[in-house]
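One chain comes next, on its own, written out as structure tokens in the form predicted alone.
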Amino acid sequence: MRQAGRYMAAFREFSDKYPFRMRSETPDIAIELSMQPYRAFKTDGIIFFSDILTPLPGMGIEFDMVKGKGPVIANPVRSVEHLKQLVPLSDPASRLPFIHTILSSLRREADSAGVTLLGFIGTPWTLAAYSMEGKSDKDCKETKKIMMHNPALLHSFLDFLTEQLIVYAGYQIESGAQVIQLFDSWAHHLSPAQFSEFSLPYMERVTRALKAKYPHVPVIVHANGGTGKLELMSNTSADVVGLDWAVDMKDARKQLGAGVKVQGNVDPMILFGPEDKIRAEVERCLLAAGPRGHILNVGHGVVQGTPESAVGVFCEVARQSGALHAKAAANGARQPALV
């Protein structure tokens, strides 16, 4: 769910001497960064390092991140005008050759290693929020408000971002990714009708192109504060709907159906928690979750002062699921039939 940036030791020496986009867009500190928690856990993906706001300077839109507070774009898309003078992504090889780079070396290395590769985009609304505000915002206000008083300026934004992001992450499967996830970052900042209307259309549009042109390729979507909005993404096209920890595991697998597999979705948090909290809350979710259709994960990101060895316990018990679900199933044989 997030990169190892925010806790661990070996990431943060290079974070300390190098601003982010020095960091992402330079390959071999991409790289580097990429596979320092593959060494660290032994998890069964490298997840690539990146941003979600990495394809838009190929699209015209500039950023910068400033320690501290986050991304901030200097000249926000809020007019019919600006949107004409962006540029369509379409030779992201020519615009972003980092990401070819990174990814197909670490594809080699993936392969290797014997796990997969993924690689991930933010959401049409999240990219339009962010590049409407300017930078992080509580509220989103200035996006509501054009939201609310000129509707039409943000979805010809939507529409735009969406063919520019079907493209980006084509590139990033062509050059290596072995599963795309999509990051619905700022999907909390809408109502179910605003989500139904502003971002769920448009997410499932990427993902149906991607389904269409790459069925080998699994998606996976991730809306932060979807759990609130699980009946709208019950029919969605993607192959796995990620959950926050709002919401019980053994609930949303019911009110998705048994047909959608699930990721998640341990509150992050517990990782500041003793062993055997970490163990016993860990365990609950798989349970919970079954034995099939399930990729355990947390249920947002891996938080800042989380203790590395609380990762490398939640990795443990992943490791460990088989026996722990063959176990529950052992024991479940062996009980009484319930009326």
The other form holds:
Number of protein chains: 2
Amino acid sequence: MRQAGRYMAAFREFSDKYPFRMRSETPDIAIELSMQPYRAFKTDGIIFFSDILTPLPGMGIEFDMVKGKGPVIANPVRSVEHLKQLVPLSDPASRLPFIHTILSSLRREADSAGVTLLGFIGTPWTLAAYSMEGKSDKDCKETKKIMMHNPALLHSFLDFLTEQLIVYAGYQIESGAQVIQLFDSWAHHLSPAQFSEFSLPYMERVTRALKAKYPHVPVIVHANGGTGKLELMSNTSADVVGLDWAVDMKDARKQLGAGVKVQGNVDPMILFGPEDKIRAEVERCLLAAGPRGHILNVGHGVVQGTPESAVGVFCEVARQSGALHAKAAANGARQPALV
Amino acid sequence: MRQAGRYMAAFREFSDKYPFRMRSETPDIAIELSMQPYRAFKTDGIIFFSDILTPLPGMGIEFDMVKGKGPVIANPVRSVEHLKQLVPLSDPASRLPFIHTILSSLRREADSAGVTLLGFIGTPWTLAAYSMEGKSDKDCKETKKIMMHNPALLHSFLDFLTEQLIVYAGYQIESGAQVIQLFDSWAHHLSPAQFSEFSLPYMERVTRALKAKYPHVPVIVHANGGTGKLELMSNTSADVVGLDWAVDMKDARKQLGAGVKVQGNVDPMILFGPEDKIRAEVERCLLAAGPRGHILNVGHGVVQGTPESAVGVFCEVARQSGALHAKAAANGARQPALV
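So that was the form predicted alone. Now I'd like the form predicted together with another copy of the chain, please.
Every chain and every other molecule in the complex is listed next, the one we just looked at coming first.
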């Protein structure tokens, strides 16, 4: 979680100087910001600095990041007429050329470091809701009004976005990304029934298309607020399901079934605690998840103000997970079988 | 959900004129605002107009409602010294005399209308977090820092609040309230493990104390964002567990077990939809919950801007629930047993 972060002083030097879109669309800056966390913490992967909204201007939907407000879409998509004016992302290399430059360069860095390059996209539901809402709204009011009064319009938009996101994720892979993460950041606005109708099938269509064309590329899906939706996700075509921190790891494993790998689910606020508490909480998560099929991660983005040293502790404990699991297995073996 | 509401024009006439604390602490106004939804929708209950923070000034914690920001506590409780300065609510009738005036008067109204009067309180965790945080914060940062660095301070505060809330809820009952609801409005900030340590035991202590002293008074507990915590709540001493709308009703029933009654869990944004959609969604919730042990409700407060007529439709469908369940039972009986 968090390809780069406001919690890093090196990052803030850039964010104080350049607006978000300039940072994410200027290869030199985006590459530098992508590399910062790797250089600081020697993570196993590099996540490219970008945003789930980055492909939208390539489809004719302009957005901007406004300080303290988040992304703002000045001209939200709320009618069939508007939908018809959108342009398919048929030629991403000409519409979003910086993506190729950034990812191919990062791939060289990743290869020479022996680590993995991760790309990511938003899900159709999340991008549709952002584009219809225009800005963050705790009730997702405008999108839900359309969902209630004109579900066909929402479905048409979801269908359009699904096709574009398949193209866009493919472009990321062909530019160098070795893993694709799908973020359903606004899944928390949906009841399980709404999730089944407006998000899951489209997310699944993207995943299946990617797995068909790029079977060697692992796909991770993460639904924010997905705790009540895990059973629905147990049939996912993705390789990994991300967990926020509202669910108990063992319950999540049970609901998803043995075949699904998981990512998560440490409370990011733990990183404000003393070192021994961070260590204890991360170890608790590792042991609850078990030695296989788990990518250690926080359950939501690293919070602004998090001490950089705490992220270091988190990564250090992660690197010792093999020893931790081996010790747990040895302790388990020494215990009487029926206790 | 929502004892009174910003969605009602009659309510806004008062909220435009008088600040929140004046409205909730002046008996004539609080009584009028409590009665408005009953008069408009002929609900089965009357919920007194108040706030979960209302008892805090009686313990020495002053708060104010700031437009667009919500409650603000100018002097947050973050030290042992501050905690020692707080005053137990041993004599609520002198500290919060308006509560008795409001509830005893409303009880006469409820009795003459043949409906039930509901009181409510916040849980120890939620009031502690409000008092430590000072204002709404999406990461609950200040409280969680204390949770990480000085959990003993948080536990002392929770212990103090638990005792005061038992007194305060008892005072509500003795003033006329016939049901007590406990709102754990900030439960969503807690992981299941944190909930087990910092909220559930204190909420349970309040509930058990009330059930011991007032066995005839039903207790409803509602944890916002409680979807991943339902199994933990299955041993509750409360009569009813409230559900937000992030969980599927049948899953919630399964996790809570057959002995626990439920309240909820319609998405409040449904009320922005056309009448037939509202009707269909409410009926779906009623049928999923089954004919017994369910209080129909929205899963979170009614959203500002909700048409008053939509609340009317919601209540009308609720009144027809007997006929709906009877019809479902008859249809079920006509189906072959093994299908």
